[in-house]
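A single chain, nothing else alongside it, follows as structure tokens in the form predicted on its own.
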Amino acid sequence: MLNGYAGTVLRIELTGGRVEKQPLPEKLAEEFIGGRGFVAKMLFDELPQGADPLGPENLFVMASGPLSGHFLPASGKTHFGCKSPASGGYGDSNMGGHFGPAFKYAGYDMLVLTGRAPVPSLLVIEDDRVEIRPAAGYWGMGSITAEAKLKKELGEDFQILTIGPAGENGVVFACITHDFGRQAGRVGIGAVLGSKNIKAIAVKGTGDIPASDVQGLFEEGKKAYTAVRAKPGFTGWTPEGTAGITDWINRVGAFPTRNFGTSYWEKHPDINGAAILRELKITDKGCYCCPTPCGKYGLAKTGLGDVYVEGPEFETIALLGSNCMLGDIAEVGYANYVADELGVDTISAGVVCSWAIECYEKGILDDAAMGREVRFGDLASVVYLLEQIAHRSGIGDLLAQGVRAASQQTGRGSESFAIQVKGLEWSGYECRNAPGMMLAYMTSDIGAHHARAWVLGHDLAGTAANVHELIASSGGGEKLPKSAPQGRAQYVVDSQHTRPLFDLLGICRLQYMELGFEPEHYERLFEKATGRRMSWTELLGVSERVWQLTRSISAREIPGFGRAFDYPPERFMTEPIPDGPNEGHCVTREEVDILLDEYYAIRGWDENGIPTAETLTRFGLADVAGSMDGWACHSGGAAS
């Protein structure tokens, strides 16, 4: 028996409908902890090299961590992984809510789906019983609508994952929806589930999870709740959630606006956290065992109709809001709901929509191509594009491929303002004067994503104990001097080990990252749950091992992979910011190379950004090192 874990891997070969249950390998738990670690190891070991991301040979992997499902602050995380249809390399996504704990209570730590169901199907798991049922009546339905209908059919005590039309139609930034507003987004995980003809996964678990010291874990959990509530930022965080950072991001000139054409917008007070409280919010909404519920459930009233929505979170405010220049929080909320119902990631969707509108403004895509006039600041334009994308209708068939592929096919200079890295659209921070944060985006293993390392405060305002202290003590809207690239890499590397560690443990990082919850709490919780004593430094070492592994997966899967895939969008290197606190700033190609050279040296990678055999062996990945001669990165090719 593995304490802290349910103890079983559930494998389903969908083509033939075969279900197999295997013991969770003890060595896997020891070397990769859980969650993201399990996902990465499974993908490296079992994904056929060169697999089509939307083919039956791709793997869909879901895993929880050893702290998930226990009575601990925010212990409701679930991790998903696949070969990403957005990047062609390693992809994973993380989700809160209540699904992960329910999956563990049903007796499972990991789900591995292979093949493709012959017909659209539902996967229903109730403890030992695992069924593949026809999805008649559900296919084509929106994510949120499908979840509500399934709750009525199966029972309210089932926890349910759904995809929308975007996942069914292979949109490369399709997401998975759960709990009427929680998303596993970014890398196209919803499209992979759709490619396997799975509309929804429903689970009900009634078992328990073994712990090494049940009473001790319970006592440590109570202490952890008390400690979180005592943090100075505790009362400040909950009312506005992630949207509370909007004003500060704008003040320091990092607010993406008009397809990242600039980084400051005067209308930000109309779409910030205060606007949510004033115009939308009905109640707070939290994930499993969360003492700091960052979700906001509200009613958005617009000229296009009224909708109930969870959100918008800051990232949605930035990408569907300011980046598309929607200057009313109700309109941002409405676009948020449409994206959730259709099953598209709001970050990528906002970047894709803004790219399309800029193409239209510049005459690169005309009325015939677009199907109608589209404009910045127009909710109807954004909703039209979202619907076209999800159904791959008209212009949506191009846009559903993401901005990298869409710009490559469109040409005419549109590549220069396609804001992405490795095929994944840039999330909610403009970084032309934030070299550390830019490096974090450039080197994120899944593509341009903020959740791997958030170092913006280190770039612009020094260090602070937590985000609320940082916001309160810095950023007055004044013109900011240009930041130098030197010396940023170590802080980025450290952050890339710390933030993803929580994805291994199966617990939310908010309490640590935003409130300054001390690492020793996690050491004690991990020991009480698993019986294994690991220091914070040792836990971070496992996170670093996983980072080396995920980079290796992309090097194996993407022809010509390397430094060229780590460069930021051309706009950031050629167009100075036109206004705001960072007016006149941009990053040069030379500065980008300084950032990458320092980063690669710290990582132990060669000058092209490929892990060396020596480095991989040092991190206990000798089997990975032994496979290097067959990696796709050695076969030529180029990024764009």
Contents of the next structure:
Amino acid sequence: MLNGYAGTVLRIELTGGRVEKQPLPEKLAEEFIGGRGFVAKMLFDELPQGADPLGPENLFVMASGPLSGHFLPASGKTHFGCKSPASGGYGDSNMGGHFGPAFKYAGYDMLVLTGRAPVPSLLVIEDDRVEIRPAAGYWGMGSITAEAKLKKELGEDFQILTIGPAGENGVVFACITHDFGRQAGRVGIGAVLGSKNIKAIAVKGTGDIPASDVQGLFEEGKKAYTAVRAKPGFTGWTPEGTAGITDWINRVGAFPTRNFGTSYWEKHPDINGAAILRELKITDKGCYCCPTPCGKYGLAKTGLGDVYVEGPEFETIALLGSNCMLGDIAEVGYANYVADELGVDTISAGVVCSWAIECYEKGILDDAAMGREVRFGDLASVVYLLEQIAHRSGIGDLLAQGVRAASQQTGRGSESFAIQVKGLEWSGYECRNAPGMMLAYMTSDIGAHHARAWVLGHDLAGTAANVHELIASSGGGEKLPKSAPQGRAQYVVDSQHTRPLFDLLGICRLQYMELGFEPEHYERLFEKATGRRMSWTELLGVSERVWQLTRSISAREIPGFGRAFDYPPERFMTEPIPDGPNEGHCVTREEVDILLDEYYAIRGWDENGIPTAETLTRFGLADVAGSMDGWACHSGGAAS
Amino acid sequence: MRLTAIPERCSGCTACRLACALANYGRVNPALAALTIRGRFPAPGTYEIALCDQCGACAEACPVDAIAEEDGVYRVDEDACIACFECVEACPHGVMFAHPTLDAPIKCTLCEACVEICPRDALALVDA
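What would the structure be for the form predicted together with the partner chain, rather than the form predicted on its own?
Below is the entire complex, every chain and molecule, led by the chain shown above.
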């Protein structure tokens, strides 16, 4: 028995409907901890090289971590992984809610789906019982509608994840939705589940999770809750949740606006956290065991109708709000609901919509191509584009491929304002004067996502303060000097180990990142749960091992992969920000190269950004090093 | 004293349920909890908390008098219990449960673990 873990891997080969249960390998737990670590190791070991991301040979992996489902703050995270249809390389995404703990109480740490179900299906898991049922009546349904119907059919005590039409139709930024508003949003994980003909997974668990010292864990957990409650951010940050950072982000000129045309928007008070509390909120909505619920559930009333919606959280405010120039929080909430119901990631969808509208403004995509007029600041335009995308109708068939592929096919200069890295659309932070954060996006292993590293405090305020302290500070607003690229890489690397460590443990990072909850608590909680004594530094070492592995998976899978895939979009290197605190600034290509050179050196990668055999061996990945000769990165290059 | 809920403060984290199971059974398993949280989504977007108010309906239903009140708390005498679970059926709040690993029903002991842990102060002890 492995303490901390449920102890079983559930494998389902969908083509033949074969269900297999295996003991969780001890060595896997020891070397890769859980969550994202399990996902990465599974993909490296079992994904057939060169697999079509939307083909039956791709893997859909879901894993919780050793702390998931235990009595400690915010133990509700679940991790998903696949070969990404957005990037063609390593992909993972995680979500909060209650699904991961329920899956663990049912007895499982990891789910591995292979093949493709012969007909649209549902997976229903109730403790030992695993059933593949026809999804008749569910296919084609919206994510939230399907969840509500399944709850009625199966019972309120099932935890359910679903995909929407976008996932069924292979939209490369289709997401997974759970608990009426929690998403595993990124890398097209919803499309991969859809490609397996799985509409939903429902789970109910009534079993125990073993722990090395149950009573000790209970006591440490209570101490941890008390410590979180004592943080100023407990009462200062929680009420607005992630949306509370909106004003600070605008003050320091990092607010993506008008398809990243600028980084400052005077309408930010109309779409910030206070606006949510004022105009939308019904209740705080927390994930499993979370003392600081960032979820704000409410009712958005607009000219297009009234909808219940969880959010918008900050990323949605930035990408569907300012970036599409929706300047009314109810309208952002409405667009958020439409994206959720259709099953598209609000981050990528916001970037795709804003790119399409800019193309229309510039005459690159005309009325005939677009199917109608589309405008920034127009909710109906955004809703139209989202629906076209999810159903791959008209222009939606192009846009469903994401901005990298769409701009490559469209040409006429549209590639320069396709805001993505590695095929994944950029999330909610403008970085033309934030070189560390720019580097974080450039080198994030899944593409342009902030979850791997977030260093805007370092870049723009010269501080490692937690988010609540940044929000509470009076800094920003004034004109900021140009930031130099030198000396950024180390704090980016450090952040790339810290934040993803939470994804290994299967818990939320926000108590630590936003409130400053001390990591020493996690050392004790990890020991009480698993019986293993590991320092925070040692745990970070595992996070670094996983980082080397995920980079290697992309190098193995993507033809020509390397440095060219780490560059930001042309707009960021050639168009200075036109207004706001960072007016006149951009990061030049030469500066980008300085960032990458310093970063690769710290990482132990060659000048093309490929891990060396020596580096991989140093991190206990000799088997990975041994496979390098056959990697696709050595073959002819595809466009980055 | 008795337990009471302020559902508009609840955020549905269910830490109370896990605390309940740990305090009463020493097991990491919220299926052993003696209170429930139900999220009403997608509409109207609220939470319902069901908990034991020590009303005694379980004791009345018990055919072998295995549930008795002491200092305002109804407790199950596990040695006397015949596991008929008629009390579970009789509970007007739906907060007594059977579990395949237990020989007796799950019932609130007014231990306060749920009140202590609730980060939202959505549970409280009040005078009976």
